[in-house]
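First comes one chain, alone, set out as structure tokens in the form predicted alone.
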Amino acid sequence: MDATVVAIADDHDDSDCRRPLLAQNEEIHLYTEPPNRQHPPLDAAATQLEEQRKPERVASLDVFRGFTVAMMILVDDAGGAWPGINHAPWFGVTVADFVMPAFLFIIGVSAALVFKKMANKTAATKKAAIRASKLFILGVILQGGYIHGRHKLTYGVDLDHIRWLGVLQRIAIGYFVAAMSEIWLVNNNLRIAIGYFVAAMSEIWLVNNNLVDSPVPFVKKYFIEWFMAIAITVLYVALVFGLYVANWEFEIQTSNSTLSIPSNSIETKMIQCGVRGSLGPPCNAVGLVDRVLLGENHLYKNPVYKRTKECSINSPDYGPLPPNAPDWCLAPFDPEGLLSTLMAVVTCFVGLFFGHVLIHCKNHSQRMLIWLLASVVLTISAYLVLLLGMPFSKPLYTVNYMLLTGGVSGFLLLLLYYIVDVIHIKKPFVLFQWMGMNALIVYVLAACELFPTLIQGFYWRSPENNLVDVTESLLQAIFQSKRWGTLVFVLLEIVFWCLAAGFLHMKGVYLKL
């Protein structure tokens, strides 16, 4: 019986059937499907051609994607009760700081598989642009301030204060750049690539669709993408350490409750900078670029540095300001800003490399060896950059933070690939695999709190008496601990979404943009 597998590359695939990933001569054997008896092949050549169109599916990619979404839900919903799994206040890394880069990484892997071969590059470009636009707009709606989240049965946003950037927007940008790179930049002819950038000659096809079977053709095929990733990194470093950050002002709204009629007023705060190359919260170039290009009103109003010792007496958790707290503790800062998104895009390029290895290497051993070497190199490079003086920082998305999270993502993919696709231990990971098949819709409904917000709209007599809050409060009472009750509630939430995704999978429903 011929081994075939339906392929799900990522949540952006809009073909009516699942998109092929790998050639049949590779070693993954996941599902079997009998030949179509109504339309039997005419000869052996036709049979071979038909088999080549039914490539293998890499189940570990779904598991990786689902595990990442589950971790997003865990750190977002339980991080407040468990600061140890919450994001680092500014410098350093925690478990939570590996989650978003892992999602960008798997987007890069998926893009390499989806755009492996294209019949029409212009059509592929159009589709990628439409998908990225939809995802970006959805991010603005969900994370721009329009939906006020749990515990607030209100919605709406002042367009003068809408937040333009966020997690979904960063995913959209990373996906689009990775897709454009795969569609237009991959080739063994540098002059053609340069010609495209200079003249934008849409009639020149830049991707060589032939498989490579040795290191030299592999490098020739993809070195332009590597060059682009290095160029983006150099640009980031040049801007972060080269831009002059002058003194700057921001406005905050204050209330005066001493009067008979409380009133609100606008107070202006001045931040003293006048430096270059600072990586601290108040005077970094990442914040400067966002304030200049996006405007102060359109930045995130509750940045993570409010959990630093300078800004919270409960650090590393949020809390009241300590005495003599600096004014910048009240300033806005966007952790998904423009300059930091440059390095987030490079994480997608790291994923592209791992996807290319998956496509071109002929057997498990070759793939795992190259992935292992790449992950080791990325991780060691991260600590070498740390020794040079650049700290790990997710809000800034520093170079070594990108290298470290890329390396760890590579190790995780290697481990899951070996367990799920090489030695075929799948049952313990089936929940994550289901979630990975509908990762985008689960992220939107769960991690963005859209579904809990909708459920909370139905309550009994008082808004606090809703299914979500009552369930969480009941678990906290059972465990006699707010922290443990919240953790169990979030774990049950993850299981619920895994089962919901499994139900969609069994019905053959894969929701996408």
Second form
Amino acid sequence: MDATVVAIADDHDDSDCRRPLLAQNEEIHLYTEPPNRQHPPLDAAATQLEEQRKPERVASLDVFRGFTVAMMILVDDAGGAWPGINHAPWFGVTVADFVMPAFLFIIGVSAALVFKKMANKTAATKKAAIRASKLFILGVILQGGYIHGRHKLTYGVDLDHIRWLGVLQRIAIGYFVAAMSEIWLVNNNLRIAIGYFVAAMSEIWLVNNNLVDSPVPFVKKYFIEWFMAIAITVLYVALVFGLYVANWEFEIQTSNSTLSIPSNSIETKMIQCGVRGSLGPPCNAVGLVDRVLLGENHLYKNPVYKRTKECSINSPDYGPLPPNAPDWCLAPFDPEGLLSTLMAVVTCFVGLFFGHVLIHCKNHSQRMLIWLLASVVLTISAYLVLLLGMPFSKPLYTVNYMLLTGGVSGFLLLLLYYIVDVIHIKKPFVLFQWMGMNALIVYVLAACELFPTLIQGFYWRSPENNLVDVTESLLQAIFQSKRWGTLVFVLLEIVFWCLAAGFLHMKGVYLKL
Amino acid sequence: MDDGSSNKVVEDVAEEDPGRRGGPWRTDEADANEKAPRPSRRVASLDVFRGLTVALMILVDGAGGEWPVIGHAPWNGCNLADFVMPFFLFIVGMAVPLALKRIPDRGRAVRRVVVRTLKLLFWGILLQGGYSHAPDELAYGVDMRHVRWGGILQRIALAYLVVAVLEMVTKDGAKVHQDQPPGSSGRFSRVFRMYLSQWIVACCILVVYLSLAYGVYVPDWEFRVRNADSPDYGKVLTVRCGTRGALDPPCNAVGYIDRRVLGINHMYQKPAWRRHRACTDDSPHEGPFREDAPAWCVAPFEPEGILSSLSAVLSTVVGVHYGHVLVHMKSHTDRLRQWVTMGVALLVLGIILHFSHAIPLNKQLYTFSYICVTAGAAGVVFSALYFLVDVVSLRYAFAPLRWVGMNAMLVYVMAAEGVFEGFLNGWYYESTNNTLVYWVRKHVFVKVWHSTRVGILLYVLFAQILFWALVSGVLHRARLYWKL
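For comparison with the form predicted alone, please write out the form predicted together with the partner chain.
In what comes next, the whole complex appears, and the chain from above leads the way.
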């Protein structure tokens, strides 16, 4: 029995893929020592500095990326059978809600490494723009409705109803903004001076454990980036709480079987709002901006709030509408909307900060200490904002949601960095490392379910009798439980893609945009 | 329109002209006297020939429905489309000696041949087995009980496997003859004698084919109608045969063997004989069946069947011989003399067989006369291209065809199999009939010329052939190729 590929629970008729991805597999070089050092190094410092001068990939970044891809496959395909690990219906966070921010975070970290040296700013800008465009186009193809996914042997999309934004589009935007800030907003006049300061500070630190003066040149160098992140946050808060949301309406197709002849008709639903600063599903500013700028026909048709108590009798799972369900349960809403993408960009800036620490700190202890401090500050800030009254909400990408997920991503990176790159325990994580090195291929084929979608085209007698569905049904029968069978199926799927990525790695095949 | 029985692509192998060492003034020197390493140069005319064949295939696929003289002959006869598959097999055969000119490691070469064969089989079943519905339907998928096993790429895979193994096995024997001093009378037939064992195998294949085609008894047979549009849908129809040696559509041995080995559910459901004059009054166009049409008109038939693929290997063997001439003869004059002579001889032999009613030209059965005519035509066309491209050096005029030939697999999949059109048709506006492909075909070609036939022809020539030639040029500049 070969559990080849992806499955999805029966509850998920729409197998849309909504998981982020990092598409950079470029070589990552650590920061090199400035050539004209005035002070001879201490023996211990010299040893560590010599070790870190050699250019090499940071294995923990690949492991982080691979782990995130695996989590994405798990929550996407098993989330239907296990609502506890699916996305929170509206307010709150679950395991699934940490996956996309982790991707944006790691994009920021990688962008800091990729763009730390540029001979030509214009060429680097062009390169970043081309890569972002490719990601955006790929996102439209994969999530715009063109691919119909599991359980359907059709494809194609009406351009009048195409969904413009999605996971890859958000990643493309975040990547582009991070790249632009790295290329144009970094204060490069202090580069050489920073080198001196960092070297001197690391020496002093080794002797005195004193970090008092280290942040000063660091802050100077990246002040504009920090200002940009704060400005985006302020803009987001101002729009979310300041925009007036008027009454709005949307069209829905209803089938009326009152007569003996069933007929489909278009019905218009009116949503009463007339409020400002609401964060609920129907009257938030994020939805308003998307309806105005993108158009109602180009939003996600199966939003997550269909699993709220107001919209599903099976909450927190999908289910039929309860009696007296509000009309907005049937309305579209894009979880990767324009306004929420603003805060997603800030997550990339958090990743940029962690990447800068990786570049400018020369020893493991200093990096890990700063990362730990940053993660703690982010997490505490998240709960402070929660106390102020803003709830966690992944569809809205609230400020404290951004802070919390950024902090958790920082903790995860710190942990993996310590295990993989400091004490060099690599063998248990080699599967994730392989997947992280070919994250785009695994994302397209597994998380977006392109591979099982293609495999299901070979069936026996009826389309449900294909290798993917039969394998999942077999596992569900073996474990006599749909939930556990699906979970085992998804775990086998993850192992399959780890090995597939390992095979590609062995062959030297990488897909780069 | 998707004509599944049309001929398709060839895999791309690295070809090298051993006689060309940087200048025409050195072409007559004996190879044994040269010890300097020879620069690797592809045979440009072979790329041009492959590109021409791909272009022909796109033409006959796209315009064959409107222009019957371009499309496949319903049964006996030989139209433009019927030359495409033999040309491909010829090119495959011609590339084999160039690719296997030096075999440092036989085991590795065998592994490479097997892997390539498997890839061809995979893509063949994927593209023509029923899985791909491009470009006409926004759907995909095939019931494995009705998958079609035969196809263009499968036939090419079989022929390639046979001639590659044959070439490797007979490679050592050819060296003995190569050391003999060439005489003026022996030079012309030396290439024949160097590979005499290959010709013996080819004769054995021909004998087996003729024995089976004329000797197998074909009993009555029946089938269930699977065409939902037919008024007989679901019925079980019986075809009366009880004959031996017949070459007509219902009672030939080729179809009989395929029904027994492949299974009637795994054969091509829309054979070209539906356009036979016994089946439709619109012949040679496709049209509704006549009232008194025989039962076999709605029956399946595999134009790339097992027995016909066996004889198709002979087209490849002729190509191998042309490749041997290219490898072992050093002057343009000797090569062209050998090639043209053999090409004309094959043409004459095939035409005589056909018009004397001994063996008719038939693509579906891949008859011996069909082999002779198409292999001869391939030889003559290649000789002309070789003269124009490699002798007279008219390379720039043939550059677009050469680009297509260097990326033949990609152009075959995208253009000839309609995958690219199928992809574009998925992006429609309000109705699945509002797509870029339909719009261009209708408004830029059909309406401008006020004729569906002329519009379709020009659409195929410009929007498909010329378009993919330019795409191949861009990919060539970027050094991007799809190699099996």
